[in-house]
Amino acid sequence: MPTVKLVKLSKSYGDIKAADNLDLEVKDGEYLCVLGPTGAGKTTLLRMISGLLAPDKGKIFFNGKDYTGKEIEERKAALLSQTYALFPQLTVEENILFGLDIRGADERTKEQVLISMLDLVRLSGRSDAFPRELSGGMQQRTALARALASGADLLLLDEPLRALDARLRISLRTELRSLAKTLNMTAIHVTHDQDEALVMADRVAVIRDGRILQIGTPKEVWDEPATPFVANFVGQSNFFTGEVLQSSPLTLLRTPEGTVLKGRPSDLPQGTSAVLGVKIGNTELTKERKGYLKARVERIIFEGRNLHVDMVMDSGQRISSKVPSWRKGKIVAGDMVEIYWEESKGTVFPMPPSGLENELKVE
């Protein structure tokens, strides 16, 4: 199981920086999810690690050894793309054994590998089927078995669940992680789906414009976002701007309208322009008690377990909340509601140099 370390990795396509002095370390046997929007540099990152793409600058280390200029076959890394890239004219068995056939493996080795791989991905009864005869989930598992049969130590997954329907995606999240753990493989899985990353990863690395903004456990990235972008990309947040009145034992932020909001402690000096972010699931609505803010309900969207509530304040700022579905009918469009949150749920950030609107933009 290799450790993977990327040091000051850079790759540009004209004026576009797909990797911008990127640093990342993946631990031995870790399942790391790289999470970011389209165009953040996720696929470029995987292709450089696999050897399909050479970086403009920087180094790639496997187990402490420099592999930056090594050939693909020397890296023992299997890249599983979102299209699966199965050979349509080959059966499941032939697809799985393709790498071993190329390397000239003996029949006994191929038989042992085939049996173990088919059993592992639960396709023992479909070895003679062609890809067109398989469901999306079976095709995904065939591609995974082919990657694993190659003898790879490092599994690189490029949005492998993207093409599947929602129900199958949820089912295969657990399977994919379980397989990697069973085989003691190091896995790097890139995705734009925050739910996928939070469920599957040991750690999540949030990437934007070729840079890693934050890396940590799913709970750390969710509860303690490093930037407003992370706070909004990993779970939607409401944001309020203002001036810091105090930063300890809790932060007090005065908005332009004069309202004082509370958040967890920060290290921002008094008088600093700042942003307070609160996950929409942590904002509570009431008509019975006074909150920090008041807003009028614009619309309510039923989401099954929750109701998504969109509101507008007198200042014109729009905010959102989620409330349990049992409150359906108790809050309706047109109601004036009070909004509050636990102080520990408010994260305070310095005002981004480019402004809050640019910081939150997903291109």
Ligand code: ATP
The other form holds:
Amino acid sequence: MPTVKLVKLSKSYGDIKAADNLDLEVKDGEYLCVLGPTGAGKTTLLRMISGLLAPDKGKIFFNGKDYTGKEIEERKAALLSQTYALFPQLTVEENILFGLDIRGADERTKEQVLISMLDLVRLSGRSDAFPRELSGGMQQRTALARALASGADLLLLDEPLRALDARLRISLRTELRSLAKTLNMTAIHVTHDQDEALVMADRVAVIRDGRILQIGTPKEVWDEPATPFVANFVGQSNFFTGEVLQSSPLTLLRTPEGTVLKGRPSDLPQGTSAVLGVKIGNTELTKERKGYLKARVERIIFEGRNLHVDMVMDSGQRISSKVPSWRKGKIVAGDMVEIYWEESKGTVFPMPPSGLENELKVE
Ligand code: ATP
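Show the form predicted in complex with the named molecule, please, because up to now only the form predicted on its own has appeared in this conversation.
Next comes the full complex, this chain leading.
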């Protein structure tokens, strides 16, 4: 039985649909990342699950019971918000015990919870410190301990790592996930950061305009995107438009210039107007053999491990690729290169009704 089940949840602000008939099931003990661009409806979703915000329509079930109209306190959900607002005048210990104090927990319980929480978030030596005396990461861990100490079994995390520097963010990803797993909590973590979602989640739900476009394991969402938007938001992609010539055992797509491109099998009928997407990391380039397409290298950006290569084709279409850095100097601006990809790396989608440009737009 899923721990959280949302059924046709809707919430509008005037014309804006922050949640649009949204269905979602989160399994017991699962770490789910909700990934989407700014304004997609991520915070709205978490606030409705936590009870801070009432949906216009739809139902929220916890462990099979309808909690739609229930108060926040009844939900056993802890919300950790973007600005993990600790009480500045309270110490780490007082912050962590805040929820238990309000509920009038006895001293013994408080002490036990405090010791285990401090140990868990590795702040045992700092229980008397005030938030201003702590690093960003320590403050974040204090806020997490406070959320966990509330006795919740559902953890709702709203961009919990956003305010931290890059290095800390990366190390806390693993900690946060393993804490949730150790405590056997179900976690719903919203983020706009695809790397964070891919690394942390058991499953990723990609959300846009209040709707879930795809839900699957990180690998599924990465390798088998459901829409061009997902293909581009989760790892940037190059797109080529054309007409389907065949859809099995591979899809063949003929571009307006007459080039035939290959992708994974699809169920698109012959003659359909379609789009083929290839992740830029899977768009290979060579000077040695013939590929599908030709392009001229415009610029190369050194990114450490990879080179990011921007190119332009004769048609004027721009494409990009990532190649390993050891190829630095072997490919230079002005070179003509051949572009290819493994057939299994191309995904063919029907042409979006609103056109490709609108489909890919990130507000
Ligand atoms: P971000 O990543 O920027 O935090 P988000 O995905 O969390 O974005 P929400 O904050 O849920 O998105 O907002 C979804 C949409 O609803 C946005 O268009 C936002 O402007 C709108 N919205 C949210 N809260 C309100 C409000 N109280 N009044 C009016 N519009 C709102």
